[in-house]
Each structure stands twice: as C-alpha cells, then as structure tokens.
Amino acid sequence: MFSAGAGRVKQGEVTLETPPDEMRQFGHAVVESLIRHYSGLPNERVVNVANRDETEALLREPPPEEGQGLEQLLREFEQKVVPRTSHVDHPRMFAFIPGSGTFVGAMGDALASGYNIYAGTWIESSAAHQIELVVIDWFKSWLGLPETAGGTLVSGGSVANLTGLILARERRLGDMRQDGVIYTSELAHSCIDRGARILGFRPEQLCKLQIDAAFRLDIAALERAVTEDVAAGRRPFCVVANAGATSTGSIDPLPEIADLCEEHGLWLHVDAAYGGFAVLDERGRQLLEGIERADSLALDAHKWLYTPFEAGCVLAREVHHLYDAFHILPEYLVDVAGGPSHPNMCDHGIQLSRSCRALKIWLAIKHFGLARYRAVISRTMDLAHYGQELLERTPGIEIVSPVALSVVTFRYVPPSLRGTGGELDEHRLEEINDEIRRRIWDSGRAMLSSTRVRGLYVLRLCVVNHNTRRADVEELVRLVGEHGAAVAAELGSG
C-alpha cells in the first residue's frame, strides 16, 4: 500500500525523500493508469469540458498542512481531473492541430523529469546537450539546411516563431526602429502578431497581405507592398511564410518568396510548426520545396512528430546568429561558459533554466524508426483526402478550401439559404454551422473546430493523430451530415 502521507516530523528530520518501495508502488500505479488511458482512449469521449463553478467545487482547497497518501492523490487525479480533460490525443480529435504523443515519449519525459536534467549549460548536462545537438542535426538534415545551421528546442511554435522574429530584427534591423516592416499573409498564426507585439512593433508594422487562389501568400501583393514601403521611407526587413497555415494547411510559395527576399535583402522566416515534418513524406517534401532557403524556421515536434507537449524547435541557417542574439555572460555564469565545441543551449534562446526536451524526441525516433513515422504521416494525409471525398458526397456540404497537407475546410449549406441569384445569407449560415460544431462537441464522439477563410465561417477537419483510422473519419463526416440536416430542419432552413 502507498504511504498515508508524510506525517508529523521533528525539527531537523525533515526531507522530501520517498522510500524506494513507495516509489516503486507509485511508479507502477502511474504506468498502469497511463496504460488504461492509451488502451481505452478510442472508447472515451473526445470533449470533456466542465464549467468553472464545477471545477472550483471539486478542486478549490487550501494547501494541506500535513501530507496526503500517494494512492489517494492518484485516485483524486483520475476521478476529478481526467474526466474533465478533453483528449487532444483522441483518434477522433480533428480540431485545431491535435497533439498525439506516444507512451515512449511520455516515458522520455518521465526520465528527464525524474533525473531532473538541467539542459541549460554543457557542464551540467553534457550528454543531454549532445542528444539535443543530434536531434537538431536530424531536423536540419531532413529539411535540407546547410551544415552551418543549428537550433534549439523550445516550448512550442509560439516561442520558436518569437525567436525567429528576434533573429530577423537583430540581423536585418539592428536597433529597434519604428519604420521596420514585417510581412506575412492574412492566414499567419496569431503567435506572429503576439511575437511582434512582445518585441515592441506597432500593429501597422506587421503587414498582413492577401492570399491567392490557392490560399497562399500572394507573391505579387508582397512585391508591391515591399516596393511601396521602400518608396515611402519605411524599412522592410522580414517575411514570415507559412509552411502549413493553421486554418487551411496551405503552404506559401516558398521558392518565389525566397527569391524576393534575396533580391530585397529581407530575412525569410518560415513558420513550419505544423507542416515542417511533412518532409519525411515524399509528397510533403515536394510541397515544401524551397524551405531549405529559409534564414530561420519554427517547428513543433508535438504535432507531426508525435512528441508529448512541450517540444517546439527553432532552427537558424547560421547557428552563430542564435549565439550572437542571445549570448550574455554574467559574472555568476563564468564558471560554465561554453564555446563552439561545447555550446550552452541557454546561449541559443530565451531560457536559462531549461528542461531536457530532447530526450523524449531522441528516445521515440530511435525506438520507432523513420520508416514508421513516414508511414503514419503519409496515412494521415491520405485520411484528409478521404475525408474530403466523403464530405463532397454528403448532401449540403460545400468545400471551401480543399485538402492542403492534412486540413480541409467546409460548411453545411441548406438549399433554402441560396437565393435566386445564388447569394447566401451568411449570418444565418454561420449560426447553422456553429450549431453543428457545438452539437458534435456535445456528443463527445468527435471534435472539429471552426475558422474563417476569406471572411467565411467554416468548419475545419485536420488529421494528424497517428491512431486515426478511416472509421474515425467516417464517423466525423456522418455526424456533420446528421447534425447538419437536423439543425437545418429545426431552424426551418432545410
């Protein structure tokens, strides 16, 4: 049995150690809990949302003066927390860009946390640093970056993109200026806006450009905007290109953007947080042609590399650019100063205190092998196309943006909402589709999300999970058709 708690202790005898037998029992119980989670996941509800009053009643309490038993705490977690947590790793989780980790990756996190590896400086974690260097070299090799490239692991795409913007400012703008301009498409992730705000750029210094017929950054609009800004005395310095836009999955014309950046001396940062690891698939590699010309890139291993959160990555074409931007050596760190042969990862990014994110990635890749990753990525792309085929055969469904990578957007359009001239009541249509989304969420059977494409409210299907099968996609499309017809009939719009 687990210990009932720490109990009362005398002054001078206090430690936070757990006896080996109790560690073993608790560890086994946690692993068994995870096994139940992974094996039973397909039969669980996807969406589990509690209101704040409920969570307050369940979990609000003062910290205990005396410790509690581990068995009780695990039971409390399973009974109070898990049932009120939506499963982003569920095979029918098609919303946003899902993160479906693996048990192997989770155990890598457990090892890194259990050994409490500090991954900030070489002298404190030389082997962990080497693993991170190896993982980074794998990534840059897959993407076709030169030997001079390098990077660091971060929390996720938001920090990776922020880091890329910092590099762009440092290398192309120098001191903070009020006339610098960043260019991106209207489909850029919100973290680009947030990153620019953090760095002190005003909203008008982030130029959001129109998309072309393929939902990509319009290269003519980009050329025109840069030329006009130069003529007006502004300082263009960075283009942020999408390699898998969150809303549509679309990939900006990377070769043409790279040509323009070279011509005008602009920094090219590619947000490949979603799509970057598609290079492991031959179709993905072709779609991502030109990504190797980026000055910096953002990646997310917790998406298409199936690593538990957090596992972002930023890569720079010249690794010394990261060092130049972030290296600061105060007196209290002189003893652990690094160098080119023994780099400190804290010199390559924002964090000094860093967990060892590389271990879980390294462990999983070595265990599964690239062939399995390629097969899974290829299957999820196939499933997105299968989903589109099913949607096109479903009465009332209109495809808004066809599959790009593994995202397709669509909406349910009741025939009665089309006027004699073909115009649509967009407000009414938005209400209907939002109600479809809500009912699917409430069913617990699946989860998809909404977005806007060219101003239209659309539903969005994204397939990333390595456990998703054809039957899961079929179930989602069935729910869309069923609830679409029901909502239209109830609202008198069928």
Ligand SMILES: Cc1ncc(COP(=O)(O)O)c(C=O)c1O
Given for the second form:
Amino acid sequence: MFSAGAGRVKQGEVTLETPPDEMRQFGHAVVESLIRHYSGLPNERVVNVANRDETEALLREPPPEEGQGLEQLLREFEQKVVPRTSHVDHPRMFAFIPGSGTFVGAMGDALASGYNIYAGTWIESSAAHQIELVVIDWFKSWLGLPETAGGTLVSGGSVANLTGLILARERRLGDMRQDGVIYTSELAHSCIDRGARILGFRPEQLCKLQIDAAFRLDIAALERAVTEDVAAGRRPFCVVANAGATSTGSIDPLPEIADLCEEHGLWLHVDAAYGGFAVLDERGRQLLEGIERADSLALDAHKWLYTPFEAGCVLAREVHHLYDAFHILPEYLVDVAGGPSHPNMCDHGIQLSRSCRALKIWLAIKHFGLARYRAVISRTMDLAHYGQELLERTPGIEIVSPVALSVVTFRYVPPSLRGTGGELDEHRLEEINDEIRRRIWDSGRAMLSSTRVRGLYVLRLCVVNHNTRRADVEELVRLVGEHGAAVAAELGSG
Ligand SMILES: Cc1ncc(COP(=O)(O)O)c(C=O)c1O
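Next up, the form predicted together with the ligand in place of the form predicted on its own?
Expanding to the full complex; the earlier chain stays at the top.
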C-alpha cells in the first residue's frame, strides 16, 4: 500500500518528496498499468467518448487540501480516465493521422520528465542538446538535406509549419507586408491557414490553388497565379507544398515546384508532417523526390516515426536562418549565451523553456534500430494498398482517391443510387456515408474518418500504426460493407 500524501505534511518540514519505496512501488504499478494497456489494446474499444455531463460528474472537484495515496490515484485514472479515452494507438485506428507510440518512447519521456531536463540552453543540458543535434542530423540525412541544414524539435506539425512560415517571411519579406502572397493547394492542412493568420496575413494573402488529376498542386495554376500576382503589383514570396496531404496522402510535384520557386525567388516550405518519414521506405523515398530542395520542412515524429505525443520537428536548409529569425539575448540570459558550435535550442524557435523531446526519439531508434522502422513503415504502406484492394472487391464501394503513401478515400454508393445515368444524389450519399462512419465509431471495433475530396463527402482510411495487421484492415472493410448495406436498406436506398 502507498501512504497518503497527507501523511508527510508536518509542521516545519513540508516537502514534495516521495520516499524511495513509494517511488518504486508507484513506478512499478504505473509500468504494470502500461503493460496491461499495451497487451490488451487489440481487445479494447477504439472510440471511447463520454459526454460533458458525465465527465463533469466524475472529475469536477476543488483541489484537495490534503493529499491522497498514489495507489488510489492510479486506480482513479484507470477507472475514470482510461475508459473515456479513445485509443489513437489502437491497431484498428484508421482515422485522421493516427499516432502509435512505443513503450520505449514513453519511458524516454518519463526519463526526460523525471530528470526534468531543461532543453532550452546548451549550458543547462549539453548532452541533451547533443542528442537533439544527432536526431536532427539523422532526419536531415534521411531527407537528403545538405550539411548546412539544421532544425529543432517542437510540439508538432502545426508549430513546425508556423516556424517555416516565420522563416519564409523573415527571409523573403523582412517586415510584414500587406502585399505578400503565400501559395499552397486546396488540400493544405488548416494549420497553414492558422499559421498565416497568427503572423498577421489576411486570408486573401494565402492563395489556395486547385489540384490536378492526381490530387497534387496544379503546377500550371501555380505558375499562372504567380505571374498574375506579380503583374498586379503583389509580392509572391512562399510556396507551401504538401508531402502527404492529410485528406488524400498525395504529394505535390516537389521538383517542379522547387524549379518554379528557384526561378521566382520564392521560399519553398514543405509540409511533410504526415509523409516525411516515408523516406525510410524505398517507394516513399522515390515518391518524395525533390523534398531535399526545400528551404524549410515540417515533420511529425508522433505520426509515422512512432514517438509518443508531442514530437514535431522543423528543419531549415540553412540552420542560421532559424538563429537569425529567433535569436534574442536579454541581459538576464547572457550567462547562458550560445554560439554556432554550442547552440541554444531556445535560439532556434518559439520556446525558451523546452522539454527534452529528443530523448524519446533517440532512445527508441537506438533500441529498435532503423531496419525495424523501415520494415514497419513499409508494412503500413502495404496495408493501405491491401485495404484498397479489399475495398475494390466490396460491393457498393467506389474509390475516390487511390492510395497515396498510406491514405485511400472512398464512399459507399448503394446500387439503387448508381447506374441511373443521371447525377448521383450527393446529399443522400453524404447522409449514408456519414451514418456508416457513425455506426463504425459506435461499434467500438474501428475508427475511420471523413473528409471532402473535390467537394465530395468521402470516408478515409489511413494506415500508420505499427501494430496494425492484415486482419485489422480486413475487419474495417468488412464493417464498411456490412454497415453500408444495412444503412442503405434502412434508408430505402438499397
Ligand atoms: C499534413 C499535416 N500537416 C500538419 C499537421 C498538424 O500537425 P500537429 O497535429 O502535430 O500539429 C497534420 C496533422 O494531422 C498534418 O497531417
């Protein structure tokens, strides 16, 4: 039994320390809890949602004046929190961009947190800084970036993309200007809109261009828009290319975009938050050709590199671009001033106080070895193709965008709604497919998500998790087929 925290509050010697035996017991109990979580995951429900009334009733309370025992608190977490948490690391989680961490990565986080490593300055964490430099050099080399490149770990893709936009503005516009224009495709992630807004750009300064037949930024449309904007006296300065669009997985034509950026002096930022680590697979590497020409890049190790949240990364072709954009040295920090050979990570981004995100990435890659990451990433890509094959064989399913990286989009079209020669009733199809999605979520067996592709409501399968196997993909497709037929019959569209 763990003693209650209250027992340690004695007159004159108040501490927040935990006795070694209690640490040991609690640590073991937490690890046992995680072992139960990992080993039981495939049998758990994927989607576990509670309504606000329920969570309020369960968890609303004032902070207790006296402490409680750790055993009781762990039980409370397991009984109240875990059952109301959807498992994004579940093998049948196919919605959004899933993220499956590893136990080793989680322990890396525990160590970083337990040692309370302050990863803002070299002086306060030299070796942790070195580990971050090493991890970033690994990423650089996988992507084919030059020696001059560098980066920093951030919370996720959103902040990595915001940082890339900051670099673009600093290097190409200098002061904020109302006539600067950023170009991207209509499939850009919403964090690009948010990043532009945070920086003070108006919505019309973010030009969303049409996509081509392969769901990639239409290069002719880009060329046209840049020429027209220049003629109209505007100032094109940046292109944000997708290296794995969230909705379709498609990769913009990176070499052609890089040529165009070079020709017009535009900054090329690549959003590779989802797709970047596919370079570890030979097919992915070929698809991502041209990524090495980016001026800046966003990556998300908490997606396809199996790191527990949060683990984003921004890379810059010239590391000094990060330093130039972010370095400020106030008088109260002169004692920890860094330099090019001993950089302070706080000089490369938005955060001053930072946790050591590098440790969980470093620990897991060193433990598992790169070959296992390659094999797992390749398997997830294979499984997406397998999913498409199964979907194509399922009556009623129409593929809308074929597999790109590891995403496929599709919809269920009941026989009664097709082949009539006329227009499909899109409203009806949306109703049916949304109901299929909802029923699959309710079943708890799997989770997939919806999006719009060329204005059509579609269901979307994204395979990323390392624990997903063929049987999981088969079950998802079976659920879609069964629910599709049932919903269509009930709505009189069968
Ligand atoms: C292509 C792309 N960019 C950016 C993001 C945002 O990343 P994060 O959620 O880590 O902030 C995502 C998230 O799904 C994404 O798919």
